[in-house]
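Here you get one chain, nothing else, as structure tokens; it is the form predicted alone.
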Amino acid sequence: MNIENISSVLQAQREFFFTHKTKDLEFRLEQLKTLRKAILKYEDRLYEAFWKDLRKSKFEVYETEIGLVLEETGRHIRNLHHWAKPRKVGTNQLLHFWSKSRIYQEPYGLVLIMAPWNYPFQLLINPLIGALSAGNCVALKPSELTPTIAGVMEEMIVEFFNPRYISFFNGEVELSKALLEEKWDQIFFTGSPAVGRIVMESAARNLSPVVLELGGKSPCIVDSDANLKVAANRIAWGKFLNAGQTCIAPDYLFVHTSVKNEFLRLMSNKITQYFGTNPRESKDLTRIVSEIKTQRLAGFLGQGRIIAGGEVDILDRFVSPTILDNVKPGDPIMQEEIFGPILPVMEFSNISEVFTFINSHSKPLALYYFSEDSSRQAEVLGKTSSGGACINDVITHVANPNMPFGGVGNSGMGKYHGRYSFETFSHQRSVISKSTRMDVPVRYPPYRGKLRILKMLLK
């Protein structure tokens, strides 16, 4: 799609949300059922377009990307009569006698979905579904950095949607900036920090709602009563999914000075174990998106000591799962997400200064805890704060839909999934339907004599 064409498609996206047509319910549903169809089309291009991008196996392709968004569609579809219904509340019946109160969702109208590129299916495609499902139309950007993959969406929605009612825009970082100086009803953005600032200062212009999911330095703590290797294992699992380019990975990690040396051999053996003796000729270990990041990557691995992995191809996008011993909180490597397959180490001997160390930077966007004391638990939650969290766990609470997901303060704003995609993309309009029948006096002038009576009414 061309900049030259952005505000006349924008003009046709208005034109048909005005004719009403995407409120009805049915309508949507339909929309939400072609969608699942395409996506089922498409799978097999879908798994091409990712090993050439990113070289990323089927199994983590649907796990990670094809098989949330499906599962996603139909829980849109099982639920949306019952979300969409207007939710009765409340009336104080002596201030508004004979009335009724309802919340009625309601679309924002054009809405401006921008994806990255370390899930680009699943981060287009997720929020498509709630902007959908709450009846709005939609102008879909996905990222530049992985151009098979945005290939093949843009040739599936063109396939099954018109383009008055989805539209595509594919191109670089120019269309990205173009489309962000147009009038959006809301925005929802999935990206960095810094260019979150950059969104929500263009949404300012026209007042447009913003969500923004960011992502920076997840913590993971692993204490001295952990269950070694079970964390050893979820924790290698989840740092190196993707190759680490998760906004939610494990960032670094704090572990116990008592149980590091052993914890740091199970992980070692674990990388082994998955990855084997050469992970460069695995097919499980994704490969970095790019040359430049790759290089970025590389300019780590000279802190702290190397544990294990340590191995870098710039030209094949490779960087070995790694892990990095005795890494100082003012190194380079811990002012940054990293968004790659290395693990900084730092040892603690009281849990309190890791909630120093945690406190004093960014809310992140997701927190990790390992122990089996349910008082540490809960004293590690209730002393720290994140957009999410997992006890004895990583990553796994993205994938309960009954669950908002999103970021606080630097992290993020907004929540979706699930039911909480529906209502993000929806606003909630609130309506007081009163009777006519009787017309209580007091509000009205003149008001001598009914401070009393309105003093009564409003207790």
The other form holds:
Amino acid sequence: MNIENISSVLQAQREFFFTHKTKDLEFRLEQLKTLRKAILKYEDRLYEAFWKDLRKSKFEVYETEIGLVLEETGRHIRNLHHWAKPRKVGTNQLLHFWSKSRIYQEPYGLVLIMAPWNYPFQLLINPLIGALSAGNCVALKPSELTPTIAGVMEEMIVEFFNPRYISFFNGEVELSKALLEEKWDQIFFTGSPAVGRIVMESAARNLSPVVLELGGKSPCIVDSDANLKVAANRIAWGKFLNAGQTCIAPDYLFVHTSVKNEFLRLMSNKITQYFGTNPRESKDLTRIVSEIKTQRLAGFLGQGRIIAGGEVDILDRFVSPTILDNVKPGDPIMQEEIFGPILPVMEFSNISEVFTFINSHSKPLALYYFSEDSSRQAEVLGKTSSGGACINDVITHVANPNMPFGGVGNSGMGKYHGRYSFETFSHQRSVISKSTRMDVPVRYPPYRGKLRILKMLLK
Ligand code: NAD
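Right, and the form predicted in complex with ligand NAD of this protein, after the form predicted alone?
Next comes the full complex, and the chain you just saw is listed first.
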């Protein structure tokens, strides 16, 4: 699909939606099962595409892309009947005599899903699962920066699905812009806060509901009483996973002065343990998505003091896992989301300094705190705000579909995963059903003498 045929494709999708076929639960289940089959068929092609675009290992592709999506598909297939049931709620029978109240989950209609390049498969297909399970028709727009992966996903969708049900728009930013000119019943966008604003502006023209899954600088705090070994294992994993190109990667580190040297020594050792003495040769270190973005990351290396890594090869799109000590809050690396394998470090002696810093910036997508003390943990959660958080870990909150995933403030709005996806892609329609056997006349004019009764009912 391209810019020229957007209108005709969307027109056909709207017509298909109004056949009401997608509202049938058995139809939805069948489509989710088809999606599962399609993913399994294309699994090997996806591994190859991921290697080509991002040089990403099979293990990480399964862990952070295919496995997550298969798990989500299974969860929706198992629970759809239960989630889709109209929910009975109580009714004040004095006010609403002889009536029943139910909340129906209704599909929005035609939904646009736009994805970024850093987890190009799961960030397109995971929301798709929610949208289908809720009964919508969907238009998919993958990122243009991972073209091989986008091409494989396009083939997969085209082979298995009717374009009147799921359309696939594979192309440059101009195509994204043209799609945003259209009227959507809902837009689900994952990407940068800057483009998020553009999406929201275009949605405002039609008052289309939007979900914005954005990014930002997620802080990671290691306190004086933290289990330093475990913290180093986990932070080095989460920061360098996908070469740091993760929306919920620990962006920067605040470490307590009393444990800083020891902790940074452990972190440096972890880098060697995970990626060897020459990380460029490691098969487990993903590459940066483009030369331009590698160049941008190289520009950060003049700040602070490099205590691990620091090597860059622009043509190979390689940046070694790097720790930058002595970074100052005013340094350029602290002004924007890093989105690469560089960890700037700042120290603190009193946790209130950390609160002041975090709360004077935009609300992050995630926050990570390492400490063994439950009252300190509660204080950190109580005095900060973020989309999600982990205590004594990083990133893993995203992988529990029993919890909603999403941002707050500058890091986004709306939520998804598991049941939350189903609900996000559904309009909750409140319906009251009344019997006609009795018609209590209090509400009807003339009102003379009735206010006293109303006051008894409504207080
Ligand atoms: P991006 O905002 O540049 O691009 C995302 C999508 O927007 C792409 O499909 C692209 O085609 C489209 N787009 C780009 N420029 C546009 C424009 N001017 N008008 C209309 N559409 C446009 O984001 P990215 O660089 O692909 O991804 C990185 C960002 O995404 C980071 O900020 C990261 O934190 C965030 N992110 C968030 C999550 C999350 O779940 N919250 C997940 C992954 C990435």
